[in-house]
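This document starts with one chain, in the form predicted on its own, laid out as structure tokens.
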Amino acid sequence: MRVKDHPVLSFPEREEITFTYQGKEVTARQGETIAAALHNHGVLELSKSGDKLRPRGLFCSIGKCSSCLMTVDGVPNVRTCITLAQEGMVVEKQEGFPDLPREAEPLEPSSTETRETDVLVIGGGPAGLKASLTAADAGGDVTLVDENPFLGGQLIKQTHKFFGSSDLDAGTRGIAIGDDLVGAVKAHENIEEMTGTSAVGVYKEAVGLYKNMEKFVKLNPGKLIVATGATEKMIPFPNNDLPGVYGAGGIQTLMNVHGVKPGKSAVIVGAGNVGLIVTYQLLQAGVDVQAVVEVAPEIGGYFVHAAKIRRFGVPILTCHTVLEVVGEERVEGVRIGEIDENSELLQESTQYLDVGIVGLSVGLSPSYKLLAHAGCELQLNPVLGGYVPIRDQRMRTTRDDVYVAGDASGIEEATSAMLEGTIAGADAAIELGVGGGREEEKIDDCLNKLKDLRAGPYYRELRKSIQGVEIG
């Protein structure tokens, strides 16, 4: 199941470790998550659901759903998609609702570490990385938190080259941009990174953090920047919960981060940019993609992405929908069909495709829950992906000490996320009085670049939606 002979990526041999799964020893590479290691051994079913004992497998691969929960070293409900495999670890499949270990003792309040920081950034993707670097460059002490075991967010999965102008990284692969930003963060003396750490609550004067399976930390920030990204959307069809149904990002994480194929053959649902890009990445990894299924009458992504996969002979079936996934314990195939202009199924059009992967690229929703817990005012905005916080042009929310940046503020692309992160980091530094003098210039430059980026008729509805959630 390892990816071999990739045209862009390389996956060098790393030290192997051994852990126990269901009483048997399995191997993993150092720095690999539990779920990725099990996928490499062909283990797709990770648990049974709590009520109906339905099989569950990897879906998002970024810790934002419950599909990969397993019991690890006696601790139930561990998110194995973001938990690194460790030597000697004991991993067990969960069936139904798990019990807490009887020998577990509650933590004493005195065992919770309490610290302060000028700026706390939650989320280590493009927005969070730029926010951290900007605030740190201004002289602020920055703590960067991400619940994944590594920084970079979506950038470390993006093997394609960015579009746009040269001053916005056009022609550069996302993975290269991610490497540069992560390297700069790790080298910066004013930034403390806390990976494998979840923000579990935002209170009036503190943020609660949980270092995975280790400790709780109470952090008191001067300013908080929420750059938590987005979650994959789901669409309804029978058996959409079976192992083998993945979000597009979950597929990218397995292939492009861990070098593990999700399966041998696939159908991708959604012909927007992400769906087309993931299809091409599957082909690069040696996976047979039988079709891209799109319910709309036209392809939503750029022509260049569609042309790439068509050159491989992959059909893009517009006006088609998924009728059901076939299988008992995992995906064994999928039935699709064509629909008319009234969204009615054309019965004679149904066909069965023998695949083991169904990849969903049907949109994203902003990860807004921490902002809601912080008391920030939210607004439902479908064009921006769902609930988003009310904010001003400097990314300040209705709570003065809380900022937002990136997909958590509304679904766009990585370029806009990096610009928003820079704005938030610069304004936070100004408000804290640690600015070095160029922060206003940076903010003006980024606002102008965002204006140019969002220009044109394609972004008309997006511009209106952003104006609708801006203060003033």
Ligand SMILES: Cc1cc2nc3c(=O)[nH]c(=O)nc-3n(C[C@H](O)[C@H](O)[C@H](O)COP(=O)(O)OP(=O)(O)OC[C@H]3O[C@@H](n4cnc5c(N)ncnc54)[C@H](O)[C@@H]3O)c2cc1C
Contents of the next structure:
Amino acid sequence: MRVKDHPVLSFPEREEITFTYQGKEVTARQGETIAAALHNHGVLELSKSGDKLRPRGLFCSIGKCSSCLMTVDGVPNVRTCITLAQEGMVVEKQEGFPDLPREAEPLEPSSTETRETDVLVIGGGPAGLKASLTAADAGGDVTLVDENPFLGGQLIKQTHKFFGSSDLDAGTRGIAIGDDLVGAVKAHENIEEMTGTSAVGVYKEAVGLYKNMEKFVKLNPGKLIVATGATEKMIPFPNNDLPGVYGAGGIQTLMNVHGVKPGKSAVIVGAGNVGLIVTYQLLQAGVDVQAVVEVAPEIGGYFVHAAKIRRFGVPILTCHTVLEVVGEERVEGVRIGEIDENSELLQESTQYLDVGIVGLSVGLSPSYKLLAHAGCELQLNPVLGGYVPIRDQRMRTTRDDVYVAGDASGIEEATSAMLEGTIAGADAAIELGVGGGREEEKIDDCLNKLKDLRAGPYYRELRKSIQGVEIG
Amino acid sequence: MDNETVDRENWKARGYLTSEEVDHPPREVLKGGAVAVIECPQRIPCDPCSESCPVGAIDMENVNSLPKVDYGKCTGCGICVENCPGLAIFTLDCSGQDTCQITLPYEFPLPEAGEEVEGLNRKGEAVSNVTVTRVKPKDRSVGDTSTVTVAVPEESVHDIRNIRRKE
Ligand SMILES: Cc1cc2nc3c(=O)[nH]c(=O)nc-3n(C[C@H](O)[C@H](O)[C@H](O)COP(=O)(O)OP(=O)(O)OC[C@H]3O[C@@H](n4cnc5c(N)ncnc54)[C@H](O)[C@@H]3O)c2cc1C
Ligand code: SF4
Ligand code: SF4
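Since we've got the form predicted on its own here, give me the form predicted in complex with the named molecule too.
Let's see the whole complex now, leading with the same chain.
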């Protein structure tokens, strides 16, 4: 199902390609991922799980959750949410744990490569894009890797206008901010961009990069900036693994990046900003949202985001929770109910909603694994979303050649991610001897802006938590 | 007594303001022509309303302050309506004979001028049928949000905040 008549986006006709799924020919738009193309044809189940053979579908759509693994051209466990469909590809559903192909062989020596760079940035979201631009403007050689086929991270699907201060892009749509940054990165002669490339480990002698499933690059950077973003959280309830249960960001990718309508009707779980925004965007894509369910007694997101969906009649049910998803092969409905102040369910309050989509927006947790691998000291910090690296104000971790920026340093937002990215990129350039006074000025400016941004009552808890993980 | 009016901050659970919770411009002001009303009761880091106003009618001490309109300065031009990322600003104008004009931000497939649509309140409930008098498609050089102006009966000028096109 395609999105029609979108008020903000347009999806121009693109060349069609054909690949096979379970032996049958299916079409895709050029530049569309395998998972999005299958979704458009109504294929929600992408595999059966390892031992229990439970149906599995798309969840995060940004390469982090392993819910979309399929066998592609004989290679098992391919993340189809970040792999583009290509003419003639052979795509097969996995039934349980796949066998390694018998004829599989180790990579040829010719397909590994060893290189050096001044600054390696992992992650091409707002934090990584700004870090790359800042270090490159200072004169550093920058390599920017991202495992998605497009740069931009979470920004490429934020069709709404951003908040914050007007001198920090407030009032501009996230997608427009993303387009501008990606354009500047592509035009920069000091930046080499590697999309479709996963950073798989930070070793003593180099960082391991696996490029387009073909090549292994050992890159030895002067400074490493980790801007890997965050992973969407899951909450426990029966059938939370059925196809049709998505992370909020996953729904956004389908409808706002690929123009694929995720279904006809939805329930959203979580009334933080992400849940409220996704609800509004679902309405814009022509999907009926029956309710937003929130376990807390108050709406966590900004009032103005809530008001936008309330005036379209979408109820926001506070003190409510998901009891179970109903369905065999995919979501057919959801049972919700109200809880009292002791978290006891009020039996008479339960209701069944007939929907095909359950969108979870119950928080994100920082993608810290490469930082852990690098030996950076971590701390568990619930307000920041999970494990985050200890760092100083200049975003230096406890390893002085490794920086962090953006959601990987604690869940916040794109504006702060861009400021932190600029700080990390500028400091890395200074430490490498290519940056100077101009970079110092940028750091001061960004530190002031971060302070203003986090100054309000809305961010009281966040401020305290950040102080808790900052050193120096 | 109604719970909603006792607890001024109950909008945090409801997700909408009641008409009583909004600072309405005085009737004389509305009779004199269009002015902006801002329905943004929470101190969040955001300021495009204030920054975009060409006459400085929205005063904010810092990015986290609550925006407030100075009716003495506001010309009702609607630029803030198009700029506000929270879609929280509307202009109201009761200078006409029997009806008032409401300009609202609208990011859905646009109606046409002259079309009859349903006027909805802050909870999405139908209030009455209203007529679209003007449609201004989004323009990135002025805020990037489309606006729709509807003519409404004076008694619902403080209630109608959205529209729904008829099938
Ligand atoms: C629905 C929604 C609404 C939002 N609304 C707003 C808003 O209004 N205002 C606002 O300021 N913010 C908003 N945000 C938050 C904002 O999008 C994020 O805070 C921001 O994108 C974080 O930037 P980042 O660069 O840290 O990470 P991301 O944007 O998540 O980018 C991380 C990138 O790293 C890549 N990556 C991760 N691991 C690897 C690896 N091992 N190898 C290679 N690449 C890797 C990923 O592919 C990804 O592209 C919203 C978020 C969501 C989900
Ligand atoms: S309507 Fe025009 S003059 Fe009035 S506050 Fe908005 S931008 Fe300023
Ligand atoms: S621009 Fe809109 S959301 Fe932002 S402070 Fe002003 S009224 Fe509130």
